[in-house]
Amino acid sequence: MSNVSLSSSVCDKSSKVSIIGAGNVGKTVAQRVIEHNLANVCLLDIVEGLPQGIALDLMEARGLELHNRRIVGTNDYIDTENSDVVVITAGIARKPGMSREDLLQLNGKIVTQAVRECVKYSPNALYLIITNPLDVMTYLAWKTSGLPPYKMVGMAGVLDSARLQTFIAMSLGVAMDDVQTMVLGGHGDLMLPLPRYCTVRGIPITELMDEARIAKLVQRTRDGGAEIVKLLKTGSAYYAPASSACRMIESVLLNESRLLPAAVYLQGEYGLRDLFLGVPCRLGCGGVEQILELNLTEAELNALHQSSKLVKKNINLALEQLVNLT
C-alpha cells in the first residue's frame, strides 16, 4: 500500500454535501444522502427553479422518511460555501450511439467551470466527480482546482463492481450480499473486472463458473451503462450511480476508511503516473487515504495499462480542446 493522506477526524452532524447538477443523478444522490441521514444538502443547477423545486419536494417528504436533514436548491454557488463534500454531476448524459469519449469537449468545459466556482467557497472539501467520461473529467477537475490529489476522486469502480456483483448473483442465483467483486481501470470499454478477486462467501467465482460464462458476465459489465442507455432510449443510468456515490460519501463523512475501487491519482502505482484511474483505495474523512497495489498477473497488468492508455489519450485531447476554447 502507498500512503497518500491520513486523517483521524470524523465529520459531525453539521456535515454539508453540495451537489452540482440537478439532473437524474444529482437529485437522486441528494435524496440518498438526506434519507440516509448523512448530511444537509445544497443542490445547485443553472436552470432557475429546477433545484428549488426538487429541494422543496424532498423537504416535504422528511416527515414520511423520518429524518430531519435540510436540503436547499439554488442557482448561486455562494450557497455551496463550507461544504465537506462537493459532488459534480453536471454535464450532458450519453445518448444512444454516443461513447463516453464523445462527451469530452462539452462536459470538460462544464466540469472545469463548476469546480472553479466551488473551490472559491469550499477549498477544504473532498470533490467527487461523476460526470462522464469520468476518469478524464476527474483529471480536469483536479487540474482546475489546485487541490492536492487526495482531495479529488472519481466514482467509477464502485458502480462497475456493483454491476458485476449483480450479474454474478443473478447468474448463480445467490444472495446479492454474498457476492464481492473488484473492477479496475477506466470507466469504459477497457475496464478490468478481476474474476479471481470476485467471490461468493469467500469462494472465487473461478471455482463456480467456467471461463465462457465468466467472460459473458465481464463483457456485460463493460457494456452495463450502454445497455441501460439502449433500453431507456432517452436517458442513462442514475439509480445505481447515485447509490455508488452515496456509498463513497458515507465512507468520507463517517470516516469509515472503506476499501473501495475508485478513480484516484496515480504517482507510480501499477507503473502508471499522472492520471486518474480506477484502483482500490481507502476513502475516509481526509480523502483518499491509501492506494492499494494488488498483485496482478502479467496479463492483468497489461490490460490495466491498455485501459490507462485510452484514458491518457483522452486527457490529452480534453486538455487541447479546453485550450482552444479559452
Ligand code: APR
Given for the second form:
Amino acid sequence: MSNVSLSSSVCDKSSKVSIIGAGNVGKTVAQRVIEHNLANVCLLDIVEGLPQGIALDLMEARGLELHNRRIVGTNDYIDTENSDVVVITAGIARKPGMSREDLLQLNGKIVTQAVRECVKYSPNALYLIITNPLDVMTYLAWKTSGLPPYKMVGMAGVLDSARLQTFIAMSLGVAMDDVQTMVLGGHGDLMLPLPRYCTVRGIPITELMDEARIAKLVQRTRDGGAEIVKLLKTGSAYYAPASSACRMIESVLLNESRLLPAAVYLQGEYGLRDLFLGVPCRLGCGGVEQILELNLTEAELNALHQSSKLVKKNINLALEQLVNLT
Ligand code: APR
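Mind pulling up the form predicted in complex with adenosine-5-diphosphoribose next to the form predicted on its own we just looked at?
Expanding to the full complex; the earlier chain stays at the top.
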C-alpha cells in the first residue's frame, strides 16, 4: 500500500515550487514545502551533486514523514519549468574584508542571472526573493524579470515579525500564537517594528509592558539576524527564514490571501515610490493582491522614510554596478 498523506491540504496536487540555491535556507524551505504537503519541489544549485544529494535524502525520508510530494535536485534551469512559485536563495554570505557594496554586486549578479533563467521557463510564477540585501535584491530581480510588480515579493517582514513575536511571548510568558506583531521597513538596521500594532489576544503590548521593556525587545528584533550569526560563527539563520518563506508560499498556493508584511513594490503608498520595502500586503494565488496603508504617526512615517532612503541608495548603487539588467 502506498503512503497516504496525513495533511488535509486543499492545494492542487500538481503545484510546483522551484528553489534556487540549495544552501541552508534553500534546502530547509524545500523540506518544509514537501513535508507540509504544499507542492512538488525542484531544488537547483550551481554546485554539481549538492541539490541532487539533498533531494535524494529528502525523498528517502518520505516513507517516514508520510507524504508523497516529489523533489528533484538539478543544475539545469530547464527542470524549473512551469513552477507556480520560484524562491531565490542563491547567493554568497558576506565574508571578512568584503564591503556591503561588494556583496551588492556579487549577489546582484547571481540573483539577476537566476531570475532571468527562471522567467524563461516559468513566466507566470510568483517570485519570492530571500537573498540579502533583501530589498535591493528584490528590486533587481523585478527589473530583470520584466514581470508585473505584483508577481515579485521579498521575504523579510514575516521573519522580522516572527522574531518580535517570539521575544514578546518569551518576555510575557504567554503562548506564542496569542501574540501578533507587525514589523515594517527595510530588512536590516532600519527595520521598523510597530509596538502599537503588536498585541496579545488583541491587547496592545503598550498596555502590558513599559516603554523600556518594549524598546529592548524591539532592539533584539533589529539585531535578530546578527545575534544568530554571532552564535553560529559560520553561516546565518535558516530555520526561521525557511518557515517564513513557507508561510508565504502557503498563502499563495492555497490562495489564502493572508495579511503579511513583505517587501513589495511601492507606487506612492506611504509617500514612497519605485522601491521594494516591507509593508503589510495580502498574498494569494494572484501574487500581491493588495497593499495596506496603515495610519502611521508622524514619527513612524519618518522612520519608514529613513529606512527607505537607505534602500533607495543601495538600489541606485547596485543599478550603477549592474548594467545590462534586461
Ligand atoms: N546559482 C545557483 N546557486 C548558487 C549560485 C548561482 N549562481 N551562487 C551561489 N549559489 C548557491 C551556493 O552554491 C549555495 O549552495 O547558493 C547557496 C547559498 O547557500 P548558503 O551559503 O548556505 O546561504 P544560506 O544560509 O542558504 O542563505 C542564502 O538567504 O537569508 C539569506 O543572507 C542569506 O543571502 C543569503 C541567502
